[in-house]
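What follows is one chain in structure tokens, specifically the form predicted alone.
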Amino acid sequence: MNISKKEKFSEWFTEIIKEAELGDLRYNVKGFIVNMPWAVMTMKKMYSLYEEELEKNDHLPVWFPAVIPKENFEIEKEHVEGFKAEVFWITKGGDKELEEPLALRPTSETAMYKMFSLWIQGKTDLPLKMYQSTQVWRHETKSTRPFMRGREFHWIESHCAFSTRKEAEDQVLQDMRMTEKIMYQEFCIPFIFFERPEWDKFPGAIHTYAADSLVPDGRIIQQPSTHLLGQNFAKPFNITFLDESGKREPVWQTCYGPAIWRMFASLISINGDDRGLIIPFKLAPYQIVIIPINPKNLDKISKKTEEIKKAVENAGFRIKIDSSAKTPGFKFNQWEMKGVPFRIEIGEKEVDSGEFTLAKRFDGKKIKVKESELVGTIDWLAAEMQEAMLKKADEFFSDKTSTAETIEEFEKALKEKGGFVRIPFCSVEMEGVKCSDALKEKFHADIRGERFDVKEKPKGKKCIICGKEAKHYVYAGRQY
């Protein structure tokens, strides 16, 4: 690639999608793309890790219909208002008008909770914890960007019901721990969990907590959010259980949405470099590629590459032999572009000596490895690679937070560094929305909320917008 990620991130991101064959943007419906094999193979691994973790935490998989009756969708008024502008409506079946329009699923609360009311009767039916890996469709009116913001995106959504608020609050904390374990530790995507301000909650929620990450140009990209729904859906959908006293009580609910599609955008953005993708070892479609080098004795080299492939596969790794007619240099660049973690180079010299060249994608270094030590070396190098990727991601992320106590300082921080800017702010309740709107209008920046892990209360500070007494430290920035 001839584009610097650091200097021209937006151009780099567009180019990597094309050159690494991640998505084809030529599909002739605005906001929709064709997800290409290399991206899908990677995202399937991402799905698998997340689904395994959900099921370890007692979530069960379901598949719900993609369409939602209008009557379901309108039961919870705040929810329908929050999504009204984004819903795709199906009004015809063939040439006939439908008796009632069907919503193409923008999210599944109104589909699932109608069924929850049938499934939950007594306390023994609780807790109920379900998830589905699926697509959702939203008529996004802002600019679309592949994997970041589109009209169709791929995600997991988890929906839970409990008999007490405490259990629901504990589930929110568990959602946060899953985000840390999978998105950060496995996908190498750092983040901060923010409690969203009142005006930016998920429609119908009591509280919304969202994991915000960053891309190299300093813009914010929202990752999984988890929502304490309370009883706001349970009451209108009549999701109740019979308690010990024989009284019917509404359940307490949560929902959680790890957007794999958007995580893939962060994985590309944070971990890639000017040569292309760098994919964590567990997620790479092929973890090792074998490149035969200038084979004069093709049969001899082919036999050895097959032996190596079999040994590596038997150890549980995903490996490919590139025996195409392309030059070795072209193959090196191609597989580096696609982010394959390790490359084994095999020529006649290597076959005769029993020692192979192993190239590492992460740092570009090459080492010599004996055939008998190959599997063990790949194993420990994979662990080393993960540790190095996390360290690099942390270094990038830690430098992207500033503090500003005046509008002038805020403007300077956004311009020079981007990322998160910590500011004193008047209120995260609805009265603060005017200041939020003013900040957005002037700087195209959004209030992300208070840090969930550290609730800071400013002393003697003024809101940088209205000048009233500041009650909170919030974080703001420009988002995708």
Second form
There are 2 protein chains.
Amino acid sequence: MNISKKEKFSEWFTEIIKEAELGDLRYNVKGFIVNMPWAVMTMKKMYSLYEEELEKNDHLPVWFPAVIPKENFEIEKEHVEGFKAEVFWITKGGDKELEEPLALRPTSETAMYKMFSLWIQGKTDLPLKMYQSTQVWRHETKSTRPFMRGREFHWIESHCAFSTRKEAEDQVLQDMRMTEKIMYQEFCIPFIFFERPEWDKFPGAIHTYAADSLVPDGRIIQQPSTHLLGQNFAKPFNITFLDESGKREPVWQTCYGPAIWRMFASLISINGDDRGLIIPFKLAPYQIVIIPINPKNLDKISKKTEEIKKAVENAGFRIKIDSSAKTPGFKFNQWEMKGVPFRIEIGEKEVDSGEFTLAKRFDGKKIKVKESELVGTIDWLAAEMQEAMLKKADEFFSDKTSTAETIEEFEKALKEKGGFVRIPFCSVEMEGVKCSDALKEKFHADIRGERFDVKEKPKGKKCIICGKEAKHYVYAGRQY
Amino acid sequence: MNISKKEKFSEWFTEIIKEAELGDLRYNVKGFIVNMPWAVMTMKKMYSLYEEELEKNDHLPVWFPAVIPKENFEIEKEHVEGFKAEVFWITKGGDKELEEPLALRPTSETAMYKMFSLWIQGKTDLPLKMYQSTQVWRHETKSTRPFMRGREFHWIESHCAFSTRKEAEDQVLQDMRMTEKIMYQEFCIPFIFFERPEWDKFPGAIHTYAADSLVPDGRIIQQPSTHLLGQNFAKPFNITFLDESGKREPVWQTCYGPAIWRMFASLISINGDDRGLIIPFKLAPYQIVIIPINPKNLDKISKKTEEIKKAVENAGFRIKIDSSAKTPGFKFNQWEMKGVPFRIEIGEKEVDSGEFTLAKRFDGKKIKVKESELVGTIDWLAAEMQEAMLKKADEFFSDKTSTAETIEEFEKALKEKGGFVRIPFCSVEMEGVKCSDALKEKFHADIRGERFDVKEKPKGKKCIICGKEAKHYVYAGRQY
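Write the structure block of the form predicted in complex with another copy of the chain for the protein whose form predicted alone appears above.
What follows is the whole complex; the chain from before opens it.
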């Protein structure tokens, strides 16, 4: 690898997937890929961290069927409208037509909420907080991209029910905090939460809040969204509880979808460099690789490398000894490209002196480490690395927001900086969709909505498209 | 729960699934269930232990698509014959017919091996050892049973390719050792590996070796099988490597399918008792439950329980404080039924004395534990528990094998003991299928094959069905 990630991001992304063996695109069904071991090992760690956090916040894991009967699917009108063009239908079992076609889950609301109506009877059944780690399938007509958009993707979906709107709103905030804690702090993916405009909400939601991140060329990529569903599903699905006064009330619901697959795309895009991947220490399939150098006295060296491996594994780290027949130089490049955080080089000299060279992937520097101090050193190097990665990601992200008050300024900002352009805008209700369409047509840019963490109203400003009085500041940009 | 597991196993099994909230059978697609949190939390631990062991043995995780194009599916003839009656077909995307129907994976050979032919070129690409943790779907026409047989089940499938038959045979042995190490040592499920007769092999395999276990009423349940596929798939799928002499040779393959879902059925069946579940310590969602007793001085007690929780969690154990409004007696029963290994009761007296009562689920005994010694005590109690569970499982399993040399003896053994009956049998090649059919028709019993670990030939014995000279000792019994 030696491709400019910033200048030629698409090419870089395609190349790293091939070179680091993350996905194989040659599977013979359009829109489906094979997720290869190096990617799967990393994503498994990503899943674990997210699941742990969800369980800390009292979400319980559940496995729902992958198939949803047509009748469930048609209960909530907006939802079925939003998804029906994308559903894969199972119509046959063996040679026989099924009595009723089964939808291959594009998302699980309609599978789960029918069961919620059986499980929830009284207040003691609430809150109900569940998640599942699974795949969903959508017959995407847009062009697909590995880990970003596909006809099959790997995600987590969390679904909650409460007795009050307030609790549901608090859950939305908790979902945002989890995104911060895991996607940002652990995966080093910066983001901004936007409240999506009316025309871009999740089908069936009252409010949709989506975390948008950026790819290196400045285009926007949507990361997880959390939705206040209100009682929009509870009513048609008849999910009700008996309140204090003995009245049946519909529950208040939320759902949240951290798509690990797509986060993996951002993780590699944001953290990588022109030479390949840089994987956060906690997530790396191997955290340290040992490379034996000039093994004239092979026994002596391999005895030492095995000793080190054992000590490092006992301390809870994942380590690989690469004693394959390739040259050290080839191995250095290979493991750097694959994003292994630390490399230790061991030759006879190192065995004799008990001091090794340790190369750090994230800053390319080398340090000398005594064998006796290795485990402790890895500990603090891991902390240093995480801090440095977050700093680098922040730097990339933080200057990608600009402001425009005219169409000309907008065009200039989009061209020069990319990222998010803050503009005065007429309306995020349905009447604003015309201006949104115009922006899309002219600049291929989308309105991402109002920023959730910064509330501000444009006073006396005009919508940059229609010129009417602006009611909101919204952020717009080009999607990857 | 208070149902005799031995006398009324089917009833017990149905009841425990409902009472312990393991699965909800009310999902509105026939043959599909919702796997509920208590079961999922346990199965996630089962998956982790198995995956760890697979990775120790150099299997790499991979995620293949859930859909397989019809053309792949039809490459190996026996395989397609074996599965075609059970395949769910996806024929539509949105409103449109797909150009080619997609099979919803019933097993992944035909998805994976087409890619193997791309990945394997030379000897350095071998061995190739991969596994995936996933679901498979089969349009079962037999009656389904939660965790035992369903139209969707959760499993691991491991697929390997080697340059020699010897290596493939060794892999089969390694698969058997993993079954012993994880399914027996960790899940406490005893089994015997049988080589299946010709008519009961995996479609496309040279040899099928299957681990059979028993349910409490003495009927047989098949657990994972490992298959020597030989070159039967390599040839039609064109998976070849260049050998030393520059010749293209087909690889030798194996596959192995530890079905976590079905192991969970055996785990609860074998280890449970008339009062409910007993879950091995490593797998229990909560390993310890604390129940506050007569909380007059609630603050004092909850301060102490929180302290204990923290200490126990820091030691790496999973603990739950049940401070719900139910009575202690109700909670005792509830958590016993759910199979939590240890229960600690804490009232004011315990807080003052610093000594607690700890109840052990597996033997029903109670012991006194000092707070300062709690963590260490849990450690050795966990070891004691595992040993006792294995002993109990062995006792149940070991006397379930008998020998019969006539039809009358067979009938008697089947009736009195159930389990496995060892019989002299004419042939495990295809000509034996007639005798097998006769046994099936008369006694609803199946030939499970020759025992793998004990090789013996019946000298001068006659097949108990046809009376011809017996070439094998086979084991037969009734399937659950």
